[in-house]
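Heads up, the chain below is alone and in the form predicted on its own; it's given as structure tokens.
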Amino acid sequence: MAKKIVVLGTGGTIAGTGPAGGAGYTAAQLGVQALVAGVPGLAQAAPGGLLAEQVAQVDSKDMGCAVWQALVRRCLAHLADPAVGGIVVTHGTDTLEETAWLLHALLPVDKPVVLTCAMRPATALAPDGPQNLLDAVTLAAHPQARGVLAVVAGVVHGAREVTKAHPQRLDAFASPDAGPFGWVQSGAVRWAHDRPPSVRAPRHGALAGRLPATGWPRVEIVLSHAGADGALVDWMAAGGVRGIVVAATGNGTLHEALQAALARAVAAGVQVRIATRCPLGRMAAIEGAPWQDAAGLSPVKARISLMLALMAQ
């Protein structure tokens, strides 16, 4: 028996509206009820039923805690329903790779969460929106779906890889080094090497039920360039940071001005994640060090892995 879709909207471009050319628009002004209703042949890839709901009606490049936790707990019940098979995302595209990670850090692995988003604002004249929520819908029917997802122009990305790539571009998103997981083509799942990725346990699924709205352990990114001082570490340090995540140059190399703070903020008791600013390739791991490296993550990625670490704690 065919099970429903939640669709759960949190706002972005896909919802947003402005001139037909597209410019100059602004994000999050649509319901996720309009953008379900606007999509001819929604129905037909959710045989078992479609729901639509609105989690947060945000720009996301102002994401926050507190739409996360709401996203989380809507998540959650979702889920555990037995009559649901999936669940997708509408997401801004600026952090749709931060709420990724998160869920995937935090959710069950035994029904797929597919984020999705678009790059022209709805009332775009040729607007990208319809289709990938189409394909979102499709995947989070698929029966071998699991995890967290994203599906972008027709590409399958899983959590830990999909990155904003392009500012500008339909195809903004990429998986750098991994690949994509699969692709979305004329209302078919294909599975790269004609298998469906495997999924893991959540990292941090206790915490899940228990998120607070406000209140997350405060962790800033810095980066290390010619130059760096490390005034700013010595700064955050003071006023009560918790974490820090360095985008370091290359394999994970600091300017010595900038370790140097570094290691007055770890005697402070502030935990420090380094990862590299590179965008393709991993850095090697570090030893010996009064910090540790972010384990391949990007430094937003690392961000979130640390800011729930420190809530685990």
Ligand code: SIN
Contents of the next structure:
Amino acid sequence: MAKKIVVLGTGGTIAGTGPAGGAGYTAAQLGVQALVAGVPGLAQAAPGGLLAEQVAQVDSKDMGCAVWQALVRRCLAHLADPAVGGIVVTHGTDTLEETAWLLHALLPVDKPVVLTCAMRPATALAPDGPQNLLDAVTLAAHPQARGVLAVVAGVVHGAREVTKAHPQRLDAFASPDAGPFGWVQSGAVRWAHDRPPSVRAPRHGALAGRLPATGWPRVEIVLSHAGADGALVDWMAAGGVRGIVVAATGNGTLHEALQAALARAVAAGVQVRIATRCPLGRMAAIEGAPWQDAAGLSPVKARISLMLALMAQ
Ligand code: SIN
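Next up, the form predicted together with succinic acid. The previous block was the form predicted on its own.
Next comes the full complex, and the chain you just saw is listed first.
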């Protein structure tokens, strides 16, 4: 028997309003019930029924641990319900990849959790949100869909790869290194390489039900760039930062002054992860250094992994 799909609203441009055809709009204005009601055919895409629930109403540039905690809680509750087949999360584009990675690290993988968003507000002359929401529900109702996925502009992305790659285009997201997991086309899911993506147990599943709403370990991101002097790192270490992710040049290289400051931070107990600031490819693993590489994660996702690892300690 077909199962229910739950749509959790968190805000974003998909729920944004403004003058039709105008440039300005405000994100996170419409409730998720209105978004669901505004999509013809959504009920047919979820033959087991739809349930819409507002978890938050934020512009995702302002995303933080309180909303994440609430979202994880509601996902856990719905995923545990045998009548629920999958979850859709409507989200802003700006930090969708961070939320996707957080959920991937925490949630069980036996049912799909599909994030979607929009580049145009709901009041645009030709909004992209309704189609993205329909595609997300179609994907969440697919019998082979599992784990955390994102679907935008008809392209299905995995949580590890998905990234916002363009500030304006409707097709703003990419899976730059590994490519997409599939597509939703004409109401049907087509998997890349004709097979659904494999899923692995969440790395920090034990944390999911006990995340605090505030006080997550402070982890900051610094950039290695021409002229970097490491003063920011010294300042952060003195201020009690628990972790630093470096968006390093190329294959994980660091400005020598920044490197010296990072060594001082490590000596003071700060955990450091090195990611590359290159948008494509994966830097080589780091060996024999006082810090680890970020296991191929982008700096923003490496920050989430380090926060969770510090919480798990
Ligand atoms: C947001 O991220 O909430 C605003 C921008 C967007 O959704 O495109």
